[in-house]
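Taking the form predicted on its own, here's one chain by itself in structure tokens.
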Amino acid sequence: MPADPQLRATGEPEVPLRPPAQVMRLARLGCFFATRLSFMPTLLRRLGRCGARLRYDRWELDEEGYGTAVLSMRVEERTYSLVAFSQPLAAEARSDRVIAEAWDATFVLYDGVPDPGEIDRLAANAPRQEAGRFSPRDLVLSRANKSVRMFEHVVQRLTAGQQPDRDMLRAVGYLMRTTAVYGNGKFGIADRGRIADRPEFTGAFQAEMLAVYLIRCFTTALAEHVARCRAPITAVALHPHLKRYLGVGNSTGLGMAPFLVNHPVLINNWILARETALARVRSLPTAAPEDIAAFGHLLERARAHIAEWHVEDRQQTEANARLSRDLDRLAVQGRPEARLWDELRPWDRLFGWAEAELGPEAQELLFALMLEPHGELVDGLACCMTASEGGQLDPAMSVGALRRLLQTHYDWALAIDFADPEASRVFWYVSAEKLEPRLGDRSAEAGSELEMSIAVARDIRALAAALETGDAQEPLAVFLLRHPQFRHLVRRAQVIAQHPYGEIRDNLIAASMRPIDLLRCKLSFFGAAKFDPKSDRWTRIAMYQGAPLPEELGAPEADTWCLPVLAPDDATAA
């Protein structure tokens, strides 16, 4: 078990947690939904406690919204401030690739509040991304695009001292989308060292998500400006309803896939959070009254959120049209009066339920549901979610124990035939052209032979055999010195038998394999919602739709904002 004191702090739960057998395989991490665990919602919650509060403390836009904005917050002891720039961007030049060079906006999250000379430094180089020079001080860069037909419209009706069409807020959900975030030290911004110790940064990708809540305030904001510019005297506000659903979008492809294979520590304790909380719940003994109320609650708004869940995907469209009739099974065997709220251990016996009765897609949802109402019991593991990636190769032991070790722990990538030409079709490169992880197809295309090392299962195998050449006495030592090609995989399993969350159970060069479940395991723990697949490689999603409006930080339902539903007509009314 873990020996984080965190894991630890309300005993060991007495319901076990699910094996990595269960959880690590591509069709389950390719159900994962949000939780309170994810990171936009473990920082608001820091944010509402701090009493942090939003101020602009440059708007310098012209009449079309292009110029400079600093948007500031205080966070704990310190200001963090997104210096965005709004500038012109032909049709032609318009692209959510990461190999553009031109954007709507761009923006660095800097620390502190820039003055004069620094926001000089940042206008020469914060538009041009990665060709850009940086600092310490700029600890997040990132750049967006406009939905231009959604971000007209919502500037348009404005004008006319209106509110936006409903049907088209539920079809997009935001009015820009960003392309890139980046952080720990790309591009020469500031190193994760530099502010890894502070207390409002505790936990994973913190930095980056105060950055894409201040990008989401700061596109409401301008379109709100554009329209008062447009029409200073019937121009009006967004209802604060419908600005907190509007989110920021994104666009992800193939780039994040392999963060997941190549940071097993980091992974294996985002899991580890995640099952140690589900864990405890399903091991309350009983359930509290208003616990099942919120329950109900929540479950009322997961099925009309779903409905407003629209993709053209054929198959996330057939998972969302399982997944909303299992949610009304799930209803009536979750209802107030039902009589396993009386049992011992209710939650487990529900999760029990859906675990016979219910797809992957609905007992992942139930999961998210499950934990909304006991903040108390698990949030604390959210500062349980980081790692430094350590471990060093243990060259004393045997050949024997490693064998040991691997049919105990990769007893699934053992059993792979790649004698199969489909279980090694396709393979992971660098594209020279576009600098982005592409697929190749091995029987088709040249460049195999520099493949990135995606392929643990088939290299596992490869190692695996080697090892059945030695002596079982045999320190590692003496076999790397015959097999130095096997010294990172050796090291990779002695780190996976102590973090077995850590490795995909899956065989990431099959031709079966499809991309978009690991995008969507990663993005599920930033807290992406309306995961929107254009193909198995890339997706879109929203990000913050729903959350509290700055202002409404701190309030007691602002920690209640997932699974957002865009109210009747009657409650937004102008």
Given for the second form:
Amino acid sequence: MPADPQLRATGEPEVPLRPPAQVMRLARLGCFFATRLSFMPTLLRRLGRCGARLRYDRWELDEEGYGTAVLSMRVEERTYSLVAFSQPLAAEARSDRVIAEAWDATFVLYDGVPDPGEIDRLAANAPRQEAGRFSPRDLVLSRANKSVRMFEHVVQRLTAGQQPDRDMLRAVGYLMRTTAVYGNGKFGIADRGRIADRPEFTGAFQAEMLAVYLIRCFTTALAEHVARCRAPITAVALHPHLKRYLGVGNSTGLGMAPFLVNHPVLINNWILARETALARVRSLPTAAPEDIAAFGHLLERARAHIAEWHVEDRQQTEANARLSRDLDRLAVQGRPEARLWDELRPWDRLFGWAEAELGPEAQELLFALMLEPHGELVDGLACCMTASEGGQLDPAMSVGALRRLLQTHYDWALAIDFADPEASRVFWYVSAEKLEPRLGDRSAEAGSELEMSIAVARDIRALAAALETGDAQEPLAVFLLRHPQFRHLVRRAQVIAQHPYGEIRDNLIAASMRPIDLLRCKLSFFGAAKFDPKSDRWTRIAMYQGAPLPEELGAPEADTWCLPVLAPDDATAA
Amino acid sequence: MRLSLNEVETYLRRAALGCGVPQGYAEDLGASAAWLCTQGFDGVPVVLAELEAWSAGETGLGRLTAAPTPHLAGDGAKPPAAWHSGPSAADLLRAGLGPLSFEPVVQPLLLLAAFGVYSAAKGPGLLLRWDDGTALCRNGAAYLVAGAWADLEAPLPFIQAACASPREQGRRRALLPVLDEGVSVDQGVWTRVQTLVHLSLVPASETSRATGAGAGLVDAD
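Could you present the same protein in the form predicted in complex with its partner chain, rather than the form predicted on its own shown above?
Then the entire complex follows, led off by the chain already shown.
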């Protein structure tokens, strides 16, 4: 299997990578957890390495917390500023829907430190979000709404000189929820190409992740500010332990799902890096005692974290219950005194046992846990998780060669029976409302004639049928002149042959398809946690929960912050 | 107004889809629009004119004729659409089936753009020849070998295409700093693009609203 040159340079692991046929299934992708290769921890490691420090350049908020703030951070050789606009929001206007038109706070990650004129420009546009226009100096656009219940509770407690209730912190985990984080040229902001060669933005979505990290800083500072205004004498600051536990929430829906289909090279590189990391750890001939100890500590934290992960969704509740039981078994199997640690390739043995004995959620969580103690072995792979181009069509390939290629890489698609109406029950389309991707029922809703090109399995079957009628020796350049409707599929199939982790091997228009699996996959790469599905089409998540605070970046203990737990016996008890 | 390069590529791709251009060619056309803008051509109006001509039924799909040499012809009644002829010609050349000639297209700049896009990968440079001019695309850049760039802004009676030899040289066209400054587009032109984009969109319904992110919850929680 071809690998990225940077992956090859570090040597292929002895234990093979899990094959695409195993990994690239919705049921598997929908069990992914964040790992240390996810984009949030990758960013924080970089911030720590370069000594990034947060500065409040402007804090012009009234006693209710409304106004303008500028938080800046110097990263490598440049300074980036989060320009935040906080405004009153009527209860009836507060909505997490993408179709909302007003928010509690709006944000721009600005390239540099904005002067007053630039802040005025942003003040006229950022609160309007999609209706505003932006410039190449603006790198990321975002907005957030308060979790009103949580925000007010925290402010009231701090005002009274007390810390917030830990049960409430556990139940919500953030003060504000973002409802969109836009990058790469949306609404006139900077194209990815403008910043792609900056070392601080090597890797995927690093500018967006920086924006969200600064938003997190803003939310806790905002709550402390309002508390201080209400009671200048008695108000206290959030205890760092609780502040660290607070992340940023997010509501995410279908808009994110087609991304995984439309960027096969990029997705291949994400998955390939992840699978390479796992294979490297599995290939280790021995396990160092300190790594076994770290793993055991993390496993205990994971069990506590799962116990704090409460959702209403029935399917996720059942999955979490199974996961808890599986982690109990894993704790026995992987206990420090277990014999497996003395055997050759103990990590491989442990993972092999998990594959045979545990459910997919536990396998994927074990994956994340195994990577944590092995930063030196795997962290360098983060720089491979980008793609400079989408792949070009090879017009010299013959019809016969493409036929064989489809039989090799799309056997799963060719086996689907599309005569069954349930196999093509749904269709993806772009809604006229804010250009958002949506999912429709082909039998009940209008618009299927404008279907997006997401139905890869069905369309590849059609391509295969057309190829069967062609001359096997004919170059695709000629075939496509007669069959222009297949151009994107020919290109896609050729790209996938070189990037086999770039294709989700399931029928994305089947009645049984769960978009939430796509969302969880992508969000896990971001570093999200506490997936809280609200339907099979959208979910709430927490970002940066447990992450180091700005003043803690770079500290050794700040490296492993996944799966946070709010200890019941913590000294900060209210 | 000023647009990002990504907006140019995305919206022109969607506009092409709205006009019924097949997905793969719509992707090429979006990339061509962005390429033209980076090269300092007024790419958005060029693509818009091409799509409006296609929508009005003024152009048709090209077809390959073999005699006496490979030739991309129209359907007999209409000139071939450049969105189809450009990538198709790039395909044929890269497959070793050139040189070839074209029936005139309405927007010859789109032939150059397709060559620009498809010359970005490893492979030979692609040459476009007209009566008194020659342009070369190599590694995604455009070079003028002879004639004037302005020649490509109107239909040309004679066009040929071929793979370039490594020795072929020309004056490189200066790039515009569009990543730093954005792409300047006339508001009226952009409004017409949006009209085509909307042809690719499905109106929201109560059903779609009821199943989207955030639906069904009190967001003040």
